[in-house]
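Let's start with one chain on its own, the form predicted on its own, as structure tokens.
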Amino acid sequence: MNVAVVLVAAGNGERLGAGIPKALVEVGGKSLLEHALAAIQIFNPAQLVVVAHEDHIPEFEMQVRANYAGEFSIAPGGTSRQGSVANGVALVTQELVLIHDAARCFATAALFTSVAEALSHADVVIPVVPVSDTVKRVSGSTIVASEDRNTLRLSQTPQGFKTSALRSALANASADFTDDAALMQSLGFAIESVPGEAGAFKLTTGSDLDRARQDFGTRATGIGTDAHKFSDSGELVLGCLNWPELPKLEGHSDGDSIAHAIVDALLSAAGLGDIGSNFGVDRPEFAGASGEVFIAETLKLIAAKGFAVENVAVQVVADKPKIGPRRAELETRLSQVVGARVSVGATTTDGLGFLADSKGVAAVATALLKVLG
């Protein structure tokens, strides 16, 4: 999918009260920028543009380079959020673009995927969450009316657009809007929605930062990758499911790239090394072991370290098998094995590298762990 991500991270953070640009404020030992990049790395866009605070561009560039494996561009922030978005979109070369706020740094890769997929049948897509409080319309201090909260939603990011339409709208905007979807709606575009995430709340004030540190400061994230080529025999096991139409992946065990990437991500988050250092060829009892066995053993290790799994996201990179028809089955099975929500996305290499021509399967996973007790 030809999708770019513009990560808007140029805010001063004055209402946050931290004295530094908002995206550089830390939660759980990582900046908001780093947290946001973790999900974007898993989503794996065709292009990434980071809109940085103009006085801190070298620091932003250093953090992006350390936390994002792909190519990226840096654009300077504007005098308003809308101006910053325009600066970022000006560098986009892809047909579709997702605009995301670094202040919503805990949005998951699954949310990016949901918005991007909905752009196949819509011009503008935004994630929304229900309103739980009773909403009043006021005039001064007087309550004028009560709104029907069943028809109200709170908007989030990433928000998805056709790039050419958004670029034109930004160039011809006659007013500043609070989000990019409002600008598009003012020009007559229909806005479609997908379910948002409670964790993708926006950090604006000091109390938001306190909430984030309470919710996520006792959590740890990790990234894992794995790749195997197809063998000439056997039956493919991937994501703890059998795929009888394809041969087994080569490896010391069952070659389950998805399960192995999950194991690496879990171990990384807990600071326990990787799959090779824990279950390598010097451990003959794991020769030929299934991915389910590796995950089960890893769960014991991270529990002993004082962690439990919050969620896992996996991006499969392969021409075959086609993940879409069995995505729901994969997510259900892996969630059962891991004991927490697992989301699965998929992409191809567009004919590049050893994964082209169905030569193998790679996977990238991120894991979020919570501290027990």
Ligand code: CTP
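No experiment lies behind these values; they were computed from the predicted model shown. By rigid core we mean the largest C-alpha set that fits within 1.5 Å across both forms. Numbering follows the first chain given and starts at 1. Compared with the form predicted together with this ligand:
- Relative to the superposed core, residue 96 shifts its CA atom by less than 2 Å between the two forms.
- Annotation for residue 196: C-alpha shift under 2 angstroms between the two forms, rigid core superposed.
- Core-aligned CA deviation for residue 69 between the two forms: less than 2 Å.
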Given for the second form:
Amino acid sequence: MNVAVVLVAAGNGERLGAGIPKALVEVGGKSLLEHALAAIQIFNPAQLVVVAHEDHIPEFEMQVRANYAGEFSIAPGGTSRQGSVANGVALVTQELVLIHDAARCFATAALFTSVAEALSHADVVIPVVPVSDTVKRVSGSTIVASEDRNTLRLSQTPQGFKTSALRSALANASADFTDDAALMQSLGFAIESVPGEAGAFKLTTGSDLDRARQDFGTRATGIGTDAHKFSDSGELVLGCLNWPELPKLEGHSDGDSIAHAIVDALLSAAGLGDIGSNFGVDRPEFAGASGEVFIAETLKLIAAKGFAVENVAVQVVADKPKIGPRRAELETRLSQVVGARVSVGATTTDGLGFLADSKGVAAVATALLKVLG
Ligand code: CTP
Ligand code: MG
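Please give the corresponding structure for the form predicted together with this ligand, as opposed to the form predicted on its own shown earlier.
Shown next: the complete complex, the earlier chain at its head.
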């Protein structure tokens, strides 16, 4: 498709008040500009123009180069959003153009595609989302009307246009509009809509930034495996629960394979090595320690790196004990210990290998961590 993307990113971000252009503000270790480029890269337009803040052009250019594999051009920002759009559109050579706000950096590539596809039967296409609040019209502090929200939509970007139509509209603009569809409408163009995305909200104020950091903070996954064989004595502790009908598992600690697999998954997600490198035999204070102690220590380590646990999934590989009857109890206990949802499944090895004949218990765990900010 002959589609260009113009990414407008030249605003000051006055309402956000970060002291730097909004597009350079970071969420989860990546700037809004970089987040926006990630979706555009997947969409893969025929041309990309980034409209950059005039005082920060080298930094914008560097970020685009590092995060976008195709060719691109940089246009300087204007004094208003519309001026920035005009500067960007001036460089467009494609027949169709999508104008996108860097401030809506979480719009997905699928939204770009859906707007671009709808341009086959419309001159102007915008994504919209329904209004869920009841909307009032006011005069000062007085409510003068209640609007029918079923007929209202919130407008998003990317907004799609026939380039020639948008270019002439910008040249003949009678006023400064907050979106390009409003400019086109003022000139009598019909506007089509496609369903927008809740995630494509605009980052305008500090609370929008807080929301983005909550929702889109960087995730990291980790994996851990552990296996211990049964001893001849004692009482099994597995998944921080006691199983009196089975003997203890052997090990430097209490042999709790589930707890150890969880610890390894958490450490690996945080890039902190593994259970041996953190709590190995050179740390005698952990000899015989319970799985709960290992998990508690691990949570301190990952918190110090700025991570919070999103969830953990465990799969036990063993003939015995049978997990099913105590699955709910296990999940509740482990969720309390980890401080996040832990799900537990189980399987056997169909008589194969060392885990057959009830010789021991292995567990595999994955962990998803989130880093805020
Ligand atoms: N924008 C632009 N040039 C301008 C003004 C805005 O390229 N002169 C861009 C912004 O970078 C943003 C989008 O238009 O991606 C939507 O604008 P808005 O959310 O209002 O961003 P800012 O203008 O930066 O914020 P504020 O109005 O709070 O200063
Ligand atoms: Mg603005």
